[in-house]
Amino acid sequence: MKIFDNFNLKELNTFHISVNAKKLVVIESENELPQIQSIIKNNKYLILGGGSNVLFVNDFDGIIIKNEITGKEIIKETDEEIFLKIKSGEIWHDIVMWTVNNNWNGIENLSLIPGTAGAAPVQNIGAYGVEIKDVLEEVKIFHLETQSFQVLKNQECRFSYRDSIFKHELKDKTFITEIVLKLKKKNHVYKTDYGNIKEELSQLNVTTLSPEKIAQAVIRIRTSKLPDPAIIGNAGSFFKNPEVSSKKYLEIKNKYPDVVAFPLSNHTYKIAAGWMIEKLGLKGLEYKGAAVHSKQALVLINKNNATGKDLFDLSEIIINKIFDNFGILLEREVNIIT
């Protein structure tokens, strides 16, 4: 365990917002977790992984608990499946590359998503038709108050679109220590009907699908559209794609025949938030040091030494304009820290 006082968090969040925390505590082993309670007692605190889904609006008057517990291993195999135990501080994209390099199928569509393995179930990360809940077996957690470990099975995590129990009942109460994934060793099932995956595979002259080829296509698509957080501060998609009724969808389609939407199984539709933002001419919009990315309207960027408030205020402008024009209230995907 490492402890730092009055720590600047600029390098620990992908927006590169310069704010200070009263204290930074770095956890490198599960064995250190029981010590946390005495440190955070009576203090505001936040558990931080890769810092890829947070926006600090102000200095953090509390304790940041940084997760750096690493390690990965195969814990079980059958003829068709493999079970992987992954410590929560592992970089998510590194885990994806490990699986595709071994021809294990299941998370290749989730390539290049920033953040750690422990953050993946919190957000129920997803991309190109795949979500972490599709392959996650269980999550091991440490309850900060009772100082006890517990294993939650997939259904107990209450996964939904970019949501889980870790954002509700267990928010700020638990520390995820590891996850277990179940992937396919053979009889692979690929999802290529989302985004431009088929088009990208065609450009790559791919005739035989593999986890590696799918990952390669996804990486090419993401790098062409999304800014590298190491170069331009951002947190990927800032807003969730809203779910609307079929009536609301038809209302929008009558007005905008080119609406980008996806039918869901419960007679509702998911409207592409990026399409709505772009439709209103907001792509590239600048506000103080913040901006809407010129290539992907769903991404807000730290263009010129933006403050957290600059980015938050820009998101408010977008939310209000979308509501005024479409009657839809956008929800932020990024966790706002005040």
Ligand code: EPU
Second form
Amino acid sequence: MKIFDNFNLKELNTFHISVNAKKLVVIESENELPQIQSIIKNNKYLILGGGSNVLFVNDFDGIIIKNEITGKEIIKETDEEIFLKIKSGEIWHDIVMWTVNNNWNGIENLSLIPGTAGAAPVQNIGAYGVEIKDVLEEVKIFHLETQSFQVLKNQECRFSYRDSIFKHELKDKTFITEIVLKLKKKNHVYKTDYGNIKEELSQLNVTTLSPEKIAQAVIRIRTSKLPDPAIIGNAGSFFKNPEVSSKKYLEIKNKYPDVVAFPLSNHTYKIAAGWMIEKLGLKGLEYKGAAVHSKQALVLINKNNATGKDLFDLSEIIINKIFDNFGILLEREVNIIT
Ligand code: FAD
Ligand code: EPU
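Take the protein just shown as the form predicted on its own and give its structure as the form predicted together with the named molecule.
Below is the whole assembly, all chains and molecules, this chain first.
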């Protein structure tokens, strides 16, 4: 365990917002977790992985618990399946590359998502037709108050689109210490229907699919539209894509026949929030140091030494404009830390 007082968090969040925390505690082994209680006492605290889904609006008047618990192992194999136990501080994309290089199938569509393995179940990360819930067996957690470990099976995590129990009942109460994934060693099942994966594969002249080829296609698509946080501060999609009733969808479709939306199984529609933002001419909009990314309107960027408040205020402007024009209240995907 390492402890630092009055620590600047600029390098610990992908928006690169320069704020200070009262204390930073770096956890390197789950054996250190029981000591945390005496450190946090009555202070406010935040568990932090790669900082790629948080926006610090002010200095953080509390303790940042930074997860650096690493390790990975194969825990079980059958003829067809492989079970991987991954410590929560592992870098998610490195894990994806490990699986792809071994020709294990299941998470190749989730390539290049920044952050740690332990944060992946928190918002049930998803991309290109796959969500972590599709391959997640279980999650091991440490209850900070009761100081006890517990294993939650997939169903107990109550996963849905960008949501889980970790954003509700267990929010800020538990530290995720490891996850177990179940992947396929053979009889691979590939998801290539989303967006332009098929076009990208054909451009790469791929005739035989493999986890590696799909990862390659996904990485190329993502790199073409999402800003690299090492160069331009961002946290991926700032808002969730809203789910609306079919009545609401038809109302919008009547007014804007080119609306981009996907039917869901329960007679509702998911509207592409990026399309709505672009439709209102907000792509590229700048507000103080913050801006709407010019290649992907759902992504807000730190264009020029933005403060967390600049980004938050820009998100408010967008929420209000979308509400006034479409009657839809956008929900932020990024965790706002005050
Ligand atoms: P942090 O930002 O550090 O934390 C996020 C939340 O999880 C916080 O509330 C934190 O308290 C909590 N948390 C973190 N670790 C733990 C833990 N061990 N135990 C308990 N709680 C914890 N997301 C997608 O779903 N799909 C995408 O395609 C995608 N693309 C992105 C592209 C870019 C360029 C960027 C910058 C972000 C993208 N994201 C995407 C968002 C982000 O990468 C994911 O949400 C990721 O899982 C966050 O991981 P992290 O370690 O950085 O979490
Ligand atoms: N679109 C526009 N203009 C834009 C952006 C998007 O018109 O500026 C329309 C296009 O028609 C496009 C469609 O919206 O085809 C969907 O866009 P895209 O495929 O880029 O995906 P998204 O809906 O904007 C979601 C996730 C991403 C994930 C991608 C790929 C959410 C909130 N975001 O974005 O996740 O990588 O799909 O699956 O669900 C993240 O969560 O941080 C994230 C990046």
